[in-house]
Structure formats: C-alpha cells, structure tokens
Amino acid sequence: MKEDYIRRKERWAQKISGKELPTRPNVGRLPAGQHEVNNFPVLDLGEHPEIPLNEWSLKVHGKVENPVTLNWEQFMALPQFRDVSDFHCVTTWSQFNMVFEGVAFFTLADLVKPKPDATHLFFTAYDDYTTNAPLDACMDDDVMIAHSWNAKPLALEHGGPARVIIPKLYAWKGAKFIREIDFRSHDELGFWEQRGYSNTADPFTEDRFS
C-alpha cells in the first residue's frame, strides 16, 4: 500500500512540475457498458445553487490535524493543478481528455494533515448532496477540487464554483457545489448510494448498482 502512495505521488509530481505523462491511446479506455460523447451533458438533482464567490467557502474537517475552512480567495491562493482526464457517468456516458484546473487532493490532504485512523472521506454539497469515498481512492494524481473546465471558469450547471473530480470512480462520487469535505473513521453511504448505487463505483467492472 504505501508503495502504491508513493507512486501516484510521483505521478502527481510529474504533472505540476509539467512533466506530465503522454496522453493514453483511445483504445481500452472505455468502460464495458459505456458510449463516448464530445459534450458535457448535465445531470444533478435539479437544483443549481448560486453562490457569490465572496459568500463560498470549502470546509474540510473530521479526523485531520489541521481543520480548515477556506474562502475563495484562499483557496485560490493554494497551488493550481491543470489535469487531464476521463469522465464516466454511471448513464453510460463517456469523455475523454477532459481538462479540469483547481486545486489537488494531495494539497488539500497535505494541508489538514490525515490522522492515522482517517479512512474515508464524506462530501456535501451546497444543494444538500451527499456522496462519500474512500480516502485512498481520493489519494491519487488526477483528484482535484476543479473550478475551471477547457481553460472557463466552471459552469453553475457543472458544479462551479467548484466540484470534486475523481476520474478514477463514476462521475456521481464527485460532488458539484462542493462546500464540505469531511475526514472519517468509518463510511456512511451519501444520497445515490443510499438509493441502491454502487458504493465503490467502478467504471471498469461496471460496478453500478449495490
């Protein structure tokens, strides 16, 4: 396990120092069960929150030693990460080569500092959406609070200001509006998973529903 840790944190350190890794042929990034698009479709729970950046602020707490609670202008203080990935959306959809900016996982992590029984990671929206991970699976090079999309700041219907990206999991584990990260000793299951989602979501085992 730790050895894993420290090669997705090498792979972090390649991509801010710019020496990003070359972009992946197509073939075999496509999930069983999904089809590609060049768009960015919207899918949320209908509501699309408005928050003045001067208003917003992103919590992050629980088992960590340095609890936080940043407002935009800190948070854009933070380091800047440009990433590119692939989305997958649990409605079989597809894209490829998305590139999201904001700020890493592992920054966020290195500034509250994990305590040793933090395992998993409960997120809220500012709709009141809910979703949770594992704290390992949020350990990893391509996972970012994002609040730009192809270079725009994120769209209100994307999830801007910002949102959590996990390119690794269906797209549902990462939360649009995010306003709280919360690190915890155990797992609790958010709004999909509690209505028969996945819990790990795995677009590569087609692992949708629990």
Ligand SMILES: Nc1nc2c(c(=O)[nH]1)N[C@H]1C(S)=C(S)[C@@H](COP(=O)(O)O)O[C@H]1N2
Second form
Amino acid sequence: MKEDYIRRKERWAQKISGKELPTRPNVGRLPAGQHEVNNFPVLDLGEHPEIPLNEWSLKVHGKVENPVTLNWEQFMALPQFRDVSDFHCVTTWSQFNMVFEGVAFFTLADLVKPKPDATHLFFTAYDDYTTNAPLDACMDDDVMIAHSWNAKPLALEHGGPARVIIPKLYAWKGAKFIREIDFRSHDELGFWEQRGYSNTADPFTEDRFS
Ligand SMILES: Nc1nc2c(c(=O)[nH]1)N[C@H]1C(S)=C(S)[C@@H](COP(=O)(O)O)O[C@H]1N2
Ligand SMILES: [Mo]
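Return one more block: the form predicted in complex with the named molecule, after the form predicted alone shown previously.
Next comes the full complex, and the chain you just saw is listed first.
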C-alpha cells in the first residue's frame, strides 16, 4: 500500500517536472461494456451555475492541518499540472486522451496536509451536486482539479471554471463546478451513490451499480 503510494507520487513528480510524457497502455484500455466516442458529451443534472471568476472560491477543509479557501487568483498561482487521461462515463461512453490542465490533487494535499485520520473526501459543487471518494483513490498521479481542457478554459457545460478529474473512476465521481472539498474520517454517499450507483465505481470491473 505504502509502496504503491510512493510510486504514484513519484510518477506525479516526474510529470509535473516535465521529465516524463504521460503514456497509457493501449491494450485493454477500453473497459468492458464501454464504447469509444470523440465528442465529449455533456452529462449532469441540467443546471450550469455561472460563477464569475471574482466570486469563485474553492474551500478545502475538514480533517486537515491547514484548511484553505482559495480564490481564483490563489488557485491559479498554485503549480500548474497538465496530464493526458481517459474518461469513462457509466452511460457506456469513453473518451481517450483527454488533455486536462489544472492543479494536481497531490499539490492540494501538500497544501492542506491531511490529518492521519482523514480517509475519505466529500465533494460539493456549485449546482449542489455531491460525490465522494476514498482519499487513497485521489492520491494518484492523474487526479486533478482541472480548469482547462484541450488547452482552452473548461467550458461551462463541462464544469467550468473548475472540476475534479479522477480518471480511474467512473466520471460521476468527478464533480463539475467544484466548490468544496471536505476531508473526512468517515465515508458519506454523494448524489448518485445515494441513488444506486456504485460507491467504488471502477470502470475496469464494470462496477456500475451497488
Ligand atoms: N456538479 C456536477 N458534477 C457532475 C455532474 C453533475 O450533475 N453536477 N454529473 C456527473 C456525471 S454523472 C458525469 S458522467 C460527468 C460528466 O461530465 P461531462 O458533462 O463533462 O461529460 O460529470 C459528473 N460531475
Ligand atoms: Mo454519469
């Protein structure tokens, strides 16, 4: 477990220092029950809250040593991270080679310093959407708070100004319009998890519904 974590953080360090171009294996890349698309469909509750950048903030708090509320300027001043990942939606589409740019989750974690009893994350968005994930699943070299896609500011319908990207989990675990990240010592189900979606959400085992 610990060794696996160190390897992930090492991969992130290589990526953020520009030493290694991200590579993805081509074999077995499309999970069972998925088909490939190239048009990045929009999926959400139908509400696209428009948050002017000067009113936007991201609150990161809970079981951490150093809770922060970042305004847009402070968020953008953090080390910038660009990565290429695959996107798997539970409604059976997958899109490969998504180029997202933002702040790596490792950077955020280094900033707020999770306490030893932090085990889960609870995400709340500006449209009041919620979702949850184990902290360990987010301490990975491909997890980020993204503000750009394909070198352009993230479109409102895709969750701009900023959204969470957790490539190894189904896309509903990535909150668009992110407003708040709460580090917790217990798990709490989010919007879809309360409505029958899997809490673990692993695309590669077709872990769709609970
Ligand atoms: N805030 C918010 N985030 C959300 C959702 C939502 O309704 N509101 N929908 C989730 C679901 S179910 C999916 S599949 C992805 C879709 O992201 P996309 O619209 O950019 O493709 O966003 C996830 N994040
Ligand atoms: Mo979804």
